[in-house]
Amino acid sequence: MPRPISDAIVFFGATGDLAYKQIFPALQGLVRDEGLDVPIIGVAKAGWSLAQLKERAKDSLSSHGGLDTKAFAKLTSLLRYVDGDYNDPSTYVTLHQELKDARRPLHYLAIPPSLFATVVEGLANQGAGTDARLVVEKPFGHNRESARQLDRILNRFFPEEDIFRIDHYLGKEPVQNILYTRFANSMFEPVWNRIYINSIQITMAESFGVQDRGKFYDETGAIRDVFQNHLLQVLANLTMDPPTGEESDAARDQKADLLKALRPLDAAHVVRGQYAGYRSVPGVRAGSTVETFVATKLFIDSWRWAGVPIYIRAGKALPVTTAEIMVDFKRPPRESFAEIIPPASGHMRLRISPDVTIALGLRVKRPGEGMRGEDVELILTEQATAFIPPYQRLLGDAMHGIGDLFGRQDIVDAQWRVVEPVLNDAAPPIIYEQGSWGPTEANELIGSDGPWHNPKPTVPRP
């Protein structure tokens, strides 16, 4: 059944970074291509006007996306602001008088996770919890604990149905085309599993630093940072079993299932690294330990997945900047033809970013009389990333309370247990190289399932 839609739209954090590189573009977007036409309430302590907001929208999206001359002018028709502190209660009865008549507000807490608290109860206090939606950003907590605290927080205020946890990776089309390749096509179902395949690899890997933001960076580390919600989300989706009926929280029922099968980290199965030069990058602390490279081993516990070996890894300051998944088959039982075939000869790869591809690498025989071969790949389809953005989609998806894309409690809980066991891990990272593909360490735990597939850069079509 439809949920109704929200009637206003409040981002707290107005004046902040991420409303600047993501939220007024997704609110652009949302004018232009879905027609929202409900109030739009920034919230901030930066002793600004709505004059000095409008301005800032209008910056951000000529920096961020491009300015739509029509959109943006419904935009800022739509555009209140109030100016206040998170803990001054006449805030809230600010926005109150600004919400009107509307019933069904979505506020987007685009603020540091320690506000959250002092925000959601200063809502509740004005009403605002009964029918209204709750968007938060990542991290959800710091910790598996911190983030069960988080969803006590949360959940007093909030039921949990109406309460939307943002990973943007989720949103990306790309990681949506994984669980639409698999399902939508009858082919791969039967050999997705341990009896054909022999191990799996996801790369992500970017070649900058953490540039300016080594204080946020030093206090957080590359498992935080995108291990432990991006990467297990697009394991998840690359291993889930089919969705089953058509309740609508069918594919995060799943995804939380196989999550809850991961074995928790083994530190012997972990390798972190920090790039060289990183203690120098201002924020950071000195002798810093955390790491910018991380990369694992980790298996399922399930009969479709028992005893493959799962092998990801990302990090900082590599060689290039892409997101790729190497699904490696197991060879024949025999080899007919006396040859020495290379381990990855048969796989399918799949490319998130920053382009699409989706290939099966194959071996064919070569011209002539001998039975001798070659290894190629068949690229099943190249795509250019022209789509929606992620915060956009995300956005629009939260007003119409649907909430496929979004975490849930029980799902980020269960990416908290796998890497809890690491966590602490106090020991110096290995150094490694700027531009090298990490630490020579990492070669060894991936062992004979090895060598690691090293995304190559893209190459502009023409």
The other form holds:
Amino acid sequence: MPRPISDAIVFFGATGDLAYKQIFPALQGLVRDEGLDVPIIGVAKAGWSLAQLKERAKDSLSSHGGLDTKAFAKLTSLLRYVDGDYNDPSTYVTLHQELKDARRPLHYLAIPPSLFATVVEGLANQGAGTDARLVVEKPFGHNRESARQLDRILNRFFPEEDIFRIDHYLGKEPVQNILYTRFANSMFEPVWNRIYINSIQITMAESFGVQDRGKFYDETGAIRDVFQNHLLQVLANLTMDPPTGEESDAARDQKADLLKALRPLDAAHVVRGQYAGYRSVPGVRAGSTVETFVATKLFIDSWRWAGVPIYIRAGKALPVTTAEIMVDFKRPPRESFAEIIPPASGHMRLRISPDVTIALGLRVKRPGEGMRGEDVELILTEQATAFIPPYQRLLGDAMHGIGDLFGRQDIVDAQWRVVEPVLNDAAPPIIYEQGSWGPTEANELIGSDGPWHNPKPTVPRP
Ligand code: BG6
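The form predicted together with 6-O-phosphono-beta-D-glucopyranose is what I want next, because the block you gave corresponds to the form predicted alone; please supply it.
Complete assembly follows, chain above in first position.
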């Protein structure tokens, strides 16, 4: 049954980075594409006026996604601003007044997690928790225990179904397409298991460093920043069972089951790297042992996946900015022709960022005498990036109370469970050159299941 739509949006951290880079563009998109027409209230402690916030919104849109004059005019007519300290009860009184007769506001906490408790408590004291929704951003905690603690705080004031934990990867069209393509065709399911699949690789490469996020990143590292959330979510979409039943949580239930079946990481199966020069980034501690690259070998302890090695790596300052999945099918059980079929001839390649490609690798006969073949790739689809931006999609879904594309308490907990054994590794990471594919030790990790598949850069379309 459709749930009622939120009748106001409140975003805390209105003058911050997330609002600047993601929230204003998402709001303008919702106004333009979906006729969003509810009060939008920014909250921050900056001593700003509403005019300043509007100016900031304009700036944000000029550099992120482009200003749409008509939609922007509408957006600014909906915009309000509350300036106040999150610790001061009067901030919530003013907010309450601004909300007027809104009954079901959506509160977006675009603020550091250390302030979550203060703000949800402030909201609850004003009665703003009733029928309201709450959107929180990753990171959800710093480890399993702190994530549970965070949940306890949020659950004191908001029921689970009204909490929307953003992992923006789930809002990405190509990530949803993994699930769609798998379950909208019957031909993949019969071979999607240990009998036909040799190994799986997922690579998330970024050609840039940590930029101006040195302080944040140095408290986070690649495992917490992208592996625990984005990449485990991608893996879940790739390997989970098909949703059953009609309950709205059917897909998330299967995802949770899959993540709970993942074997926690073993330090012997993890290679941590740090790009040369990272330690001189402003905000990074001298002698930091935080990883900017990680390569792991994982297993899913289920009948479907028993014994299939899964290799995931992510890194900054690598040669390209792309994310790609490579599913390697087993070679034929014996050679039928006078040639050895090369490994990885049979594969499925799913490029999930920045563009979409879904391709099947096969071996076909080369014309001429003799039964000799060549590897070909059948491109099932190639799509450019004209997608709904993830934050627009997710904010729209949260307003409608649709939770499929959000984290859930048990899912996030299962994700922390996987990385927990390797979170506190203070051993110095292996230094790698910027623009390389990370430490060569990652090649030893993949061994005879390799080599690693290095995604190619995106070629601009004519
Ligand atoms: C964020 C990480 O969650 O995802 C960043 O904090 C990373 O470090 C980013 O660069 C990647 O997302 P996208 O959408 O740019 O691929």
